[in-house]
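Presented as structure tokens, the chain that follows is alone, the form predicted on its own.
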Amino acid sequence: MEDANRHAARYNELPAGPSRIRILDSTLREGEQHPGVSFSVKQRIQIAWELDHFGVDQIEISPVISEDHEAATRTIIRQGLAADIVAHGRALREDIDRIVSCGASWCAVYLGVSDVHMRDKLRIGRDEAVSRAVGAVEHAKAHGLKIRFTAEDGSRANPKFLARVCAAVRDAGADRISLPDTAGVMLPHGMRRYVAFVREAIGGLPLDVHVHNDVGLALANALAACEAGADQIHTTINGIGERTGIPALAEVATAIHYLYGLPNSFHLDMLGDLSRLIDAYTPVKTHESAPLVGSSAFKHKAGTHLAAVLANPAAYEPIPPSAVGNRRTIVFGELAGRAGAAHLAGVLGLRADDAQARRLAAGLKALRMGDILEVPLGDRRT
């Protein structure tokens, strides 16, 4: 942590926080559920390589969707990446058999466990749901796979039934359990209770969290889940995914590194390039105000802000922009003050004393043209 952040770090301290938070990136699975997003096989392979170099722990892809997805999965698995390649499918034997045929060592199967999912989507009862979940885990283990079971819509499931399902798949040999907030309805304190409840029910089996951003709480809920005992967060690049998506890789990784200070192997300076890669490959463009990777994330405009940033950028920046592959920019226009005007004069090769700087600032305000000029500013910190 920068010295400027030391007092905030004391507020952020946890009495018993996580020792490590892992990342599974699902850009190649959840990300392709975003409307308008469809990667080619070559693009999927490139994205997998980039994510692996960035340092995620697992990369998720679903070979059961199409022949193209299956071809991409087979090729990615053959690359020998450091990250686990997790092949995703339904809790059905035919999906698991297709995953086995790809040469996967990890698979993930999902099954809706809420009443609305079982009744209106799957049209099965509770006993059949438990039987299907256990059968899928046993079938995967019989083929030598490591398996994660996803209790889809678990946050809206009957708690006693959720505990029953999770205990059953644990006893069947599941290696991890994923706890989703499928409809994005949880508050952070509710997410803590949800995860803690399952943790108490099943003991020490590792837990993932897959949280949706329907009301803007996905990142907060993911971190709350890890504070309650989960150890792996599902992300996508730029947070793309079904409806409003899931936590963004940039935000999760930066929080792990800078706010929690936990060990990791992330190359955070790749985050800007990863964001721009998805911009290039999809019609979904990064919003300029997106945290960390947006074009405005490190722009400074208001006069008092500019004066402070010119003296020490840490006054308004939690981390240096280059740390996440972005850059600092100062904006000149009708909000400019004396310090900003003096800096602008210097950029233009002019000398301006205090009075001249004030007149320049007044002139910029009088133009009433909004933002007139943006100028990059070096990554200096004091």
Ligand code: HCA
Second form
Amino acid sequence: MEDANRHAARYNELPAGPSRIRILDSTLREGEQHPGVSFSVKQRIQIAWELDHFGVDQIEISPVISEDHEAATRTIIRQGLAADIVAHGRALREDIDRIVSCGASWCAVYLGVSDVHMRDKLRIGRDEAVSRAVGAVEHAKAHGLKIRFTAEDGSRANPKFLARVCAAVRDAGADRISLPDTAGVMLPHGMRRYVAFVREAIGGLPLDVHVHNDVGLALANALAACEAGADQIHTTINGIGERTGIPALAEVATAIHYLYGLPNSFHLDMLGDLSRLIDAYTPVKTHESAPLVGSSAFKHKAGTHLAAVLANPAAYEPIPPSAVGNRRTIVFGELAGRAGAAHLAGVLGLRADDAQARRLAAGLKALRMGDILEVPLGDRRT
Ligand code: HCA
Ligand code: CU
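Given the form predicted on its own, state the structure of the form predicted together with the named molecule.
Every chain and every other molecule in the complex is listed next, the one we just looked at coming first.
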């Protein structure tokens, strides 16, 4: 797709940007919180292998949910995958003990730090929250675990208190902190401030960003957080998760590779298959217009689009579909023009001259049948 995007890429350049953005995929933890989603142990193991092969940095799973989540966690940890397996639980000794018993080397513990979470969910005061957070980190460190502390609902927490908790877990030895937008209330510029504020309070401790898509801003918010210094985005395949989910793996990985141009070892061409795998294993079906992996993501329909795409697909595509495991399709129907009609005739083994192609296009319009035919179009045309 040589340089059709080069001027856009200049606008996208950041004066001082991240040098790498990592991905933690939480399909096996957050993803299973999506209504109707429940994987079998075998499916979890397969998904972990595929995510590892794809090249994510960390894979999150919660062994504390049920016996079979625990079994899956144990087995996945024993596979010796390249990605870190991060075992997720509450900031409680009993959860950490269960995580330790699975043979984990990484854990993530969460604790609500907003007033609404402390008052109405946990029924604890601020001092108790700090002591639970610190106690959990110390307990995990005493067992030799690496630990990420999640300041759950951090975007809605009192900022002074948030800074206090984050500094306390840093001092207790936390290896990472996750800054979530648990209820999905942030705007991208707010995310930048939120991350910058915590960074100022705690220094260079690496930060994860975990953002919910309640208003459709999750991807933008995750990227904004990284521009402000977070270095790891939480994703799930197809974006599944609690309520409306979190950023989709395909979109985050593609943005990192193509839009930021940052180094990575992602096998982006697996994205289509990964998406279809989740379609097959859950009742949640990918929308046809889902970015990158949806069946319409590389379909072209209007006459002017067809003419341009037949000459050079870059005219209406951000990247080649094969790069993300998808394919390009030409839609013939009422909107097709002369170029599309000539191509259609060619696909059928006919040679249409200019006038015939025009008549064919007019005929398609007159039929008023909507989209009557879809034909794949590869990168090499004859
Ligand atoms: C949850 C909350 C969480 C945690 C995120 C994280 C959130 O469902 O347990 O651990 O980084 O959205 O705050 O998913
Ligand atoms: Cu979440």
